[in-house]
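Single chain ahead, by itself, as structure tokens, in the form predicted on its own.
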Amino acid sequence: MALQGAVQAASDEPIQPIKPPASINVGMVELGKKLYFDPRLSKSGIMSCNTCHNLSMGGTDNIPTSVGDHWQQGPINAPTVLNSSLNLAQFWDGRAADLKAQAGGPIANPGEMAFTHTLAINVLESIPAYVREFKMVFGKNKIDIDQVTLAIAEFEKTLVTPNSRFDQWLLGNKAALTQQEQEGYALFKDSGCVACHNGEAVGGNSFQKMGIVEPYKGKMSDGRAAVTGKDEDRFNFKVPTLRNVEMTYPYFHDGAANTLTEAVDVMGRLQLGKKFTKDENAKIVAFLKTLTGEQPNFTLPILPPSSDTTPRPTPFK
């Protein structure tokens, strides 16, 4: 009865505890894990999914915008891959419907991994251990990009971060949060932050305009309008998850806010028309830090060696 009561109490809150993935294909996850870490899917042979979505750094790269092939500067901040399966769509502008649709983009983007899907498949098919593993997982004699993106997406579904101190508090452990953190959560709710930052991921489930009350003075792309073609979607971006937000700095689509204190101040003024006091800001930041959950913990994959026929990377061309 006590557990049932705790679950009911949690369900009454705008933020919900993170649940483990409902079902996963273990063989596909193991294959996807290798592909996620394999830099041979890039032209240079040094960039992998983990380069910009580093699982030792909150699933991001902790720089304003990512570095691509030949040190190209990326146009936008790399969103965290952690809990990304909970997003309504992928990328800041939502142009990918799901993780599978997202996974193939960076491989073929000339500003990121700068390869092509055809060349990536050629590399994988030249590696005997990959050929065997793909056949074991998918039951096909040929590797294709759909299999690659399915496997990466299946691995990414496992990258959830449950059991944060805040989730423990939601589920009835009232000693999990300090008084300051609880007051920060109350401010977070009462100020209206939960209108956008709610649900399991504390965000990721809507698109909102950056600069509702005051215009944003940082770098602005068309945002969601680049996908929909609608003028009313200009400057609209997917609301980022606040899970593990202590680890995913710098903040915003352009990576312009280096600290949570700065991010809370800007969001309060631009989105809510509220200027938080120093004490209020500190309380909200203290609450946000309780959203850090258990990080993915697994043995790094040993990647299968290239064969004599595997195309070699060309990092300097």
Contents of the next structure:
Number of protein chains: 2
Amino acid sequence: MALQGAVQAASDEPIQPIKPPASINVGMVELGKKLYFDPRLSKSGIMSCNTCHNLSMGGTDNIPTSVGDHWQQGPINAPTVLNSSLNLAQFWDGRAADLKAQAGGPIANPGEMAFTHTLAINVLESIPAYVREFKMVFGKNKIDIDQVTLAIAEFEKTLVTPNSRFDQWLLGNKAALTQQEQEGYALFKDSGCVACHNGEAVGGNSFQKMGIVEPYKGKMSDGRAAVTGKDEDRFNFKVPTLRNVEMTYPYFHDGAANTLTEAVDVMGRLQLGKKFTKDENAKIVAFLKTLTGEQPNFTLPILPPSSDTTPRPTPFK
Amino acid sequence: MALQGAVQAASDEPIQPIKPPASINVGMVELGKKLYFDPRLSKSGIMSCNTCHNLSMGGTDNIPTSVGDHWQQGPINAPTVLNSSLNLAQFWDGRAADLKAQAGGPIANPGEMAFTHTLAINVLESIPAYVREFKMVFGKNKIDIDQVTLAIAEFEKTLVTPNSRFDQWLLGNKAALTQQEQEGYALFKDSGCVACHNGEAVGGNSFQKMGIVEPYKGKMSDGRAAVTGKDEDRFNFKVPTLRNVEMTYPYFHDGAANTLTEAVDVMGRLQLGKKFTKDENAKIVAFLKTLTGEQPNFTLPILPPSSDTTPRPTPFK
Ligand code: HEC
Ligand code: HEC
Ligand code: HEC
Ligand code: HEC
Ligand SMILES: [Ca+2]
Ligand SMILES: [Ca+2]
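Next block, the form predicted in complex with another copy of the chain, ref. the form predicted on its own:
Up next: the whole complex, starting with the chain shown before.
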């Protein structure tokens, strides 16, 4: 009865608890995990997905814009890969439909891993243990980029973070949140934050304009308009997930806000025309920190060594 | 009786099996593991020990010379950290007495992590979970660089790789090596390789001249002479460990040899005046590959998030 009540209550809330992934291809995940950590998918041989989406640090690099091949400065803040499978689309402007479509991007992006898909496949094909593992997982005799992105995407599907204190509270453990945190959640709902930050990921499920009531003063990119070509989509971005937001500093697409205090203040003013008091801000921040869930929990993958015929990385060319 | 015979046999060999570490401070190891993976010990915020000594890849970066802060090209090949606790001294020229003395170096090296010890301590002191963990481990109220290097060194002591097929063979499992591998080991002994590559680490326990019979044609650094100031130490280097050598390509202090075949050929000619046949070379290489031991086996560490007062990294300054 009590449990049923709690479940009932949870489903009335604008935020739902994260569920562990329901259907996972384990062989594909193990392969994708290796690829995610493998710097040989980059031209330099030292940059992997985990360089910019560091799973020890909330799936981000925690700098305003990323460092790419040859120390190029990236154009935009790297979003977390945690819970990114829950997003309606990938990238700030949503230009990739899903994780598979996304995963090919950075490998061949000259400002990121600066490689080509052909060269990446050549590298993988030259490593006997990879050849065997791809064959076991996909049952084909040749590796192709589709298999690579499928495996990485399958691994990323495991990167959900259930069991945050907030989810425990949603699921009926009313002792999981302090009074201050509950008041923060009430403010988050009552002020209108949940209009955009809702659902399982507390975001990630719509594109919204940055700067509704007041314009944003940071470095602005076109946002969603770059994809749709529509003027009304300028400065629209995919609403970021607030899951694990305590770990994904700095904030906003340009990484200009260093602290949650600052981000909450900006959101209140720009999106809702609301100036929070110091106390209200602190409560919302306290609530946001309860959204930190279980972080990735797996053994550091050991990568198969290159063979004599593996093309060598060229970090300084 | 049979076991005793095997142990007897093992101790007659010039190479001894690796033993797991005998005395480890577990709290210190767990802290050191986090620090080893923490890119906030670098100026840019993206470079950790694991960037250049990637534990997924044999504890190296597998490129001829490392990429440092601002993509600076390093002067020398990054040696593996695996089994480095067994070395008589650290660095190619042995200028650091031990792992603790070594660990402070890269943080403050402008060509590597480009930070300062003071700034690194400021970062750690600003992260409440680190402050608590240091206090638990060291029982002091302030973090200092000594504690940092002690913890990293203690973690590195765990990075030994026992139970290679070769060690299984040494310990009595005669089926652990193929005929070819055993013949390779016989050649390795009979040709004189064991004069320099011996002991638990199959190296790491003496400084030797590179180019005894024939001079080395690669980019040469001063080697040991830079430390001793003695002319006879020019071109002397710490003999590298051959444990896990299959994973620590490219080879030599300048990373000029891409394959084991090439490294073995060079060693034969330059150190022993011996030109191996293709078949002999293949046998030695097959033996060397049996020296790959158990790789680090631990859960990816999750790092405590920065706080509002943590100084932010400056990757582009
Ligand atoms: C050099 C840094 C860098 C590397 C390497 C990198 N990424 Fe990214 N990643 C970014 C940046 C920056 C963005 C945001 C780009 C945008 O939105 O326009 C991004 C976006 C993403 C997203 C979208 C998340 C979201 O919520 O929209 C995913 C998923 C992702 N990356 C996964 C990967 C994978 C998988 C790899 C390796 C194959 C990888 N990344 C390599 C920097 C990097
Ligand atoms: C009208 C939609 C909308 C409303 C309402 C809204 N947000 Fe946002 N939120 C966004 C968008 C869009 C972004 C991304 C903006 C950018 O990066 O430029 C964002 C970003 C954030 C971020 C930074 C996340 C990150 O990882 O960078 C935080 C924190 C945040 N919002 C909290 C709040 C809070 C708290 C409220 C209520 C006071 C709120 N938001 C109200 C749409 C909204
Ligand atoms: C930018 C690349 C880079 C980073 C970052 C880096 N190292 Fe190194 N490391 C090297 C290079 C290159 C050498 C060899 C230098 C020499 O011998 O003169 C080396 C040498 C070593 C050695 C000596 C091994 C031996 O057999 O002599 C150890 C141990 C070591 N590093 C540990 C660490 C630790 C711990 C950190 C982090 C605190 C770290 N390294 C950060 C590149 C790096
Ligand atoms: C007189 C001492 C000496 C002898 C004999 C010797 N080596 Fe070496 N070995 C060294 C030194 C010193 C280096 C490092 C040279 C450098 O980096 O410039 C080295 C490096 C190597 C490397 C590369 C390791 C790495 O990680 O870079 C391999 C492989 C190797 N030796 C195998 C052999 C084999 C096989 C033999 C016998 C044919 C042999 N060595 C004989 C001293 C010796
Ligand atoms: Ca961010
Ligand atoms: Ca090497």
